[in-house]
Every structure is written in C-alpha cells, then in structure tokens.
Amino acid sequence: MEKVRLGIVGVGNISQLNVPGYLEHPGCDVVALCDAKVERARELAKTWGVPKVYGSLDDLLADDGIDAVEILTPTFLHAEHVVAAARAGKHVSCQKPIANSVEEARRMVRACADAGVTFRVTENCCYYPPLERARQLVADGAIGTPTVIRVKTVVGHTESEFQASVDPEGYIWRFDERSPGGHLFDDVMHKYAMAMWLVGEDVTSVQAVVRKGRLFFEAPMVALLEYARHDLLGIMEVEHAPGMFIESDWFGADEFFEIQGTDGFVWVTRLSGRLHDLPPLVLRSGRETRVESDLDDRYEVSFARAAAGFVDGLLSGTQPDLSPTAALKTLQLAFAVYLASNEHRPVDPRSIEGAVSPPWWPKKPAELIEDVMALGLMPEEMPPVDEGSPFAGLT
C-alpha cells in the first residue's frame, strides 16, 4: 500500500478533532464521508475537499476505492460497524470506548483478526506529546521505579468556540440506556487507558467509590488501583466543579497526571484545559528539577498525531496504539470501577466479561430536569426536546 484511501464514518462533533490529521497527512487520501445526516456530510465534504458522500455504511463499505475506515459513530454502534468493516476487508480505526460491553469488544477483535485487517482504537492521549514524553521518561528510568500514579480530572465550564458550537443532539445517547454509563464511561475512558499505558502495567484489582452527580456526571469518584507489580499503586480522582472556569480551546476540563518513583516524579499538568500556570511537563529526578516547556501541548495536536499513527501503521505494517487488547483492558477497568463501588469490594477487571452500570443509570427525565434547574442551565442550552430525548417534558 503506497497511500491509504480512507473513509470517515460519522461526522458529528468529534470529527472536528479527528479528521483534520487525516486530511493533512501526505500518505492519506480521505476519499469519502458517511453519515445518516447526508446534508451535513455534504457540507463538510465541500469544506474538506472530500469527493464522495454516502448515506449508509453498506454503500461506503462496498466501495473498492476505500482501504480503511475511521469510525466516529456513537459507542453503541461500534460493534456492528467494526464487524461490518472487517468483513468488507477494510482496516479499522474506531473511536473510544471500544464498545458497550466486553462481549462486543471481543467479537470486534475476532472479526478483525479473522479478516486479517488492522484494528486500532483511537486514543489521542497516546499521541499527546507531554504524555508521550512522560511515558518515555518513566521507561528510561528517569524517576527510578514507579510506585504511585495519580490521575485527576475536574470538569468545570469554559467559553471555547468549540464548546459553544457543539451539536447537542450528539450527546443525547450518552444520557440514556444506549450507554452503560455517563462521564466515567465516556471521557474518563481516556484516563483509564493512561493509568496503564503510562507505566506499562496492567491493573489487577480496583476499589472505588462513585457518587451520583448532576446530569451524566458520576462524581466525585475516587478509585484505588493495584497493579500486577505489587509495589505499584494508582489513584484516580474525578470531580465536577460547574462553578469553576477552566480556560480551554476545547472542553471545559482539566487533567493532571503524576507518576511518583523511587528517585523522583514526573508531572503532566494539562490535557484539554489550561488550569495551571505551569509548564506542560515537570520532572524531578534525584536532586534535579527540570521543566520541559517546549513540548507541543495543544490538545488538537494529539488527534492529528493519532491520525498519523494509524496511517503510518498501515503503511509500515505495524500495530498502532491503542491496540485492541489494550482497549479491551481499558473497558474492563471502567466497568471494574462501577462494580467495585456498587458492591463495596475489590474487583479484578480481568473477571468482567459483560457490562456494568451504576445502580442509578440511566437517570429518569425528572432527575435530569432537576439537575438542569439546579445547575441554572437555560432550556436553550439543552439538547432538543422530543419524544426520544431523556429531557422530554422540559419546558
């Protein structure tokens, strides 16, 4: 393969981050867009210079001029779409989370293996320069032997152009039974992946407390992770702070990663937001503290590099991150956090083969309306209210 001919399946909100990297890559031609909202796909095809538009996945997969697909559809459609793409002989990159259940994820992995096509799950954090640098420093022994990894996420609000222009309809399915969980399943999946990827170790036991927050937030949440290496532990925290402003060009969230070792620590001080007036990476090694301020810490760069990772992997015949095996383990970890909190006991993520949800999930429309009122949100800021909306009844 001299050049990857790519089809994009799904042109919703996240496509604004995922697609530009493919358009810019010299080894990739984006030849088709596919979406049930054909008019939106046509508009974007004109903007991006993409020659073909399809209204159905079957039509796109029947196109012999397409080598690979990037699947950006809602999570509950991933299994169906990935299996269909594999059977059509297309290489596959699929937006995280990999699937709604472990069984679905395993079926997707098998289908791609049987078809002999490359399968990766799009995890932009693997390609975020400060996180990538932190992982390399840990692997090189810059902080000695890692002993504790801490990942903190706080969601506030921001005034970014992207946040103001998102299509609310793209979020409705995240509030109902089409998703097994809320924010912890959706956004925090990135951080679950990093909890293992940064240190190169699997999680073998989880203890957690998950509280019911407003809207689809499950916060506060605190989880204790035990790894295969007995002297390595992890701490994960998630908070919702709706009254706190977070400067960001994208989402109103802030992430902070700390890996403590026997000889020092490394901090990655941001991802989507810019809450802290600190360099993107701080390293303490022995007696020396140094900062790395020249790393490209723009959030969108991680998506462009993730696109390049898929294309380069196909051209070189190598497996790009995030491998389907790692994505499956990440899914199990997300479910283990729910189960550990639900049953107040340690849970081995490897024991989970189905799906797990919080006991209150999904919320009833009346609860969502109460949340909207409590947060002081105006009706025009909420998803469209129709029969299929969990906000039906909001006036």
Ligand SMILES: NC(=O)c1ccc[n+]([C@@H]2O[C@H](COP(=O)([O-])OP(=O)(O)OC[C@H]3O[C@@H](n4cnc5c(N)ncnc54)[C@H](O)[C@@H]3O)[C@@H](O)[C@H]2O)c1
The other form holds:
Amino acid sequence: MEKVRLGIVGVGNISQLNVPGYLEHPGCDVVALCDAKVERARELAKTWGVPKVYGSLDDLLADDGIDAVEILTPTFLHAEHVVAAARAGKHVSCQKPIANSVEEARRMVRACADAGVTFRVTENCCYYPPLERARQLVADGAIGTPTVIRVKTVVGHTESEFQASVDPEGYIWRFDERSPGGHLFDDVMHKYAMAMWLVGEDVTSVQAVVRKGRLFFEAPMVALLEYARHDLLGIMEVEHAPGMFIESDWFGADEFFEIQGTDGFVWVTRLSGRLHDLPPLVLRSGRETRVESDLDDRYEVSFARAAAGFVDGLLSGTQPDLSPTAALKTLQLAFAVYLASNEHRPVDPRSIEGAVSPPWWPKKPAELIEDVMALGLMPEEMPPVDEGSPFAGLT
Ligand SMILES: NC(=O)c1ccc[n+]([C@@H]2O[C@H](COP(=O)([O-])OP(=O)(O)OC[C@H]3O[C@@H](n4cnc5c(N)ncnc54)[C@H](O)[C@@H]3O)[C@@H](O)[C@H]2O)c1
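Form predicted together with the named molecule, following the form predicted on its own:
Next comes the full complex, and the chain you just saw is listed first.
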C-alpha cells in the first residue's frame, strides 16, 4: 500500500482532536466521513475537504475505495463496528476503551485476525511526547530498575473553548446502562494503559477502593497494583475536585506520573491540563536532576502522532500501539479495579471475562438530578458545558 485511503466512522466530540492528524499526513487520504447524524458529517466534510459522506456504516464498508477505518463511535458500538469493518476487509483503528466487555474484545481480535487486517486501539497517551520519552528513559535504564509507578488523575474544571463546545449528547451514553462504568471506565482507561505501557510489565493483582462520586465520577479511588515482577508495585489515584480550576486548552483534568527506580525517578507532570508550573518531564538519575523543557507537551500533538502511528504502521506493515492484546489487558485491569473494590479482595485482572460494574451503576435519574443540585447546576444549565461544570474534564 502506497497511500492509506481512510474512512472516519463517527464524527462526534473527539473527532476534533482525532481527525486533523489524518488530514495532515502525506501518506493518508481521508476519503469519507460517516455518522448516523449525516448532516454533521456533511458539515465537517466541507470544513475538512473530505469528498464522500455516508449516513450508514454498511454503505461506507461497501466502498472499495477505502482501505482502513478509524472508529470514533460510542464505546458500546465498538464491537459491532470493528467486527463489521474486519469482515469487509478494512484495517481498523478504534478509540479506547476497546469494548464494553472482555468477551466483546476477544470477538473483535478474532474477527480482525481471521480477516488478516491490522487492528489497533487508539491510545493517544502512547504518542504524547513526554510519556513516550519517559518510557524510553525507563527502558534505557536511566532510573535503574523501576520499583514503584504512581499515576494520579484529578478532575477539576476549566474554561477552554473546546470544553465549552462539547456536545452534551456525547455524555448521555456514558451515564446510562450502555456503559459498564463511569469515569474509571472512560478517562481513567488511558491511565490503566499507561500503568503497564510505561514500565513494560503486566499487572497480576489489584487491590482497590472505589467510592461513589457525583454524576458519573467514581472518586476518590485508590488502587494498589502488583506486577509480574515481584519488586515492582503501582499506585493509582483518582480524585474529583469540582471547585478546583485547572489550566487547560482541552479537558479540565490533570495527570501526574512518577516512576521511581533503584537509581532515580522520572516525572511527567501533565497531559491534557497544565496544573503545575513545572517542565513536562523531570529526570533524577543518580546525582543529577535534568529537566526536559523542550519536549512538545501539547495534548493535541498526541492525537496527531497517534493518527500518524496508524498510517505509518499500515504503510510499513508493522503493528501500531496499542496492540489489541495490550488493549484487552487494559480493559481487564479496569474491571479488576471495580471487582477488587466490590469484593474487598485482591483480583488478578487476567481472571476477568465478561464485564464488572460498581454496585451503584448505572445511577438512577433522580440520583443524577440530586448530584446536579448538590454541585449547584440546574438541569437547564447543563448544556452547554461551561465554567465550573462537573462535566469539565470528561475525556
Ligand atoms: N482518546 C481520548 O482522549 C478520547 C476522548 C474522548 C472520547 N474517546 C473515545 O472516543 C469514542 C467516541 O467518543 P465521543 O466523545 O466522540 O462520543 P460522541 O458521542 O460525541 O460521538 C460519537 C459519534 O458517533 C456517531 N454515531 C453513533 N452511532 C453511530 C453509527 N451506528 N454509525 C455512525 N455513527 C454513529 C454519533 O452520532 C456521534 O457523532 C468513545 O469510545 C470514547 O471513549 C477518546
């Protein structure tokens, strides 16, 4: 293949971040957009100069002028859409989370393998330059042998143009029975992926306490991870701080990653937000502390590079990140956190088949209204999302 002819399926909220990288890539032609809301697809096709528009996935998949698809539909549709694309012989990139259950994910992997097409799950964090650099430093031995990885996520509020323009409809399916969980199944999926990808080790046991938060938040949450290598542990924490402002051009969330090793540590101090007035990466190695201020730490760059990763993988015949195996392990880790908390016991993520939800999930409409009132948001103020909204930071 000399050039990838790509179709985009689903042009909702995340398409603003996800599509530009494909439009810019010299090895890719975005030849079609598809959305159940065909008018939205038509408008975006005009803006982006995309020649064809489809209102149904079947029609797009019947188009012989398309080699590959990027699936940007709601997570509960990923299995159906990826299997259909594979059967039509298209290479597939699909947004995280891979699917709503381990069984669905296995079915998707099998369909792609049977069809002989490439399948990767879009995990933009793998392409965020500071995280990529941290992984490289760890692999090169700059901190010795990693001993503890710590990943903190805090969701506050922000005033970004992007956040204000988010279509609230994109959150309805995240709040109801079409999703097995809330924020931990959504944004935190990125952090579960990083907990393994940064150190190149699998998690073998999880202990966790997950508290019921407001709206779809499951916070505070603290998890303790054991890895296949006995002397490596992980700590993950998630907090909801709706009254805290976070500087961001995108979502009102902030992340902090620390990998401690026998000879030093590496910090990545941001992702979508810029809460800390620190360089994006700090390395302590032996006696020396080095900061890497020249790394491109713009969140949007991770999406452009993720798009390029898929195209380059297809052109070179190599598997782009995340591999389906890594995405499946990430999904199992997410469910293991729920199960460990539900049953107050350590859980091996590899034992999980199916899906796990918190006991209160999904919340009843009356509870959601109570949350809205408690947060000082009248229902009619919810759309559009604005400053101070607890919807800020949903990724
Ligand atoms: N990498 C990230 O940081 C990130 C951020 C946000 C969302 N995501 C993931 O991207 C996916 C989409 O999220 P979103 O926020 O853009 O959701 P969204 O609801 O805003 O957009 C989904 C789009 O799919 C369309 N759609 C629904 N059913 C369809 C069908 N059968 N055929 C064609 N189009 C259909 C909808 O009309 C909508 O335009 C989710 O899996 C989500 O987890 C990833």
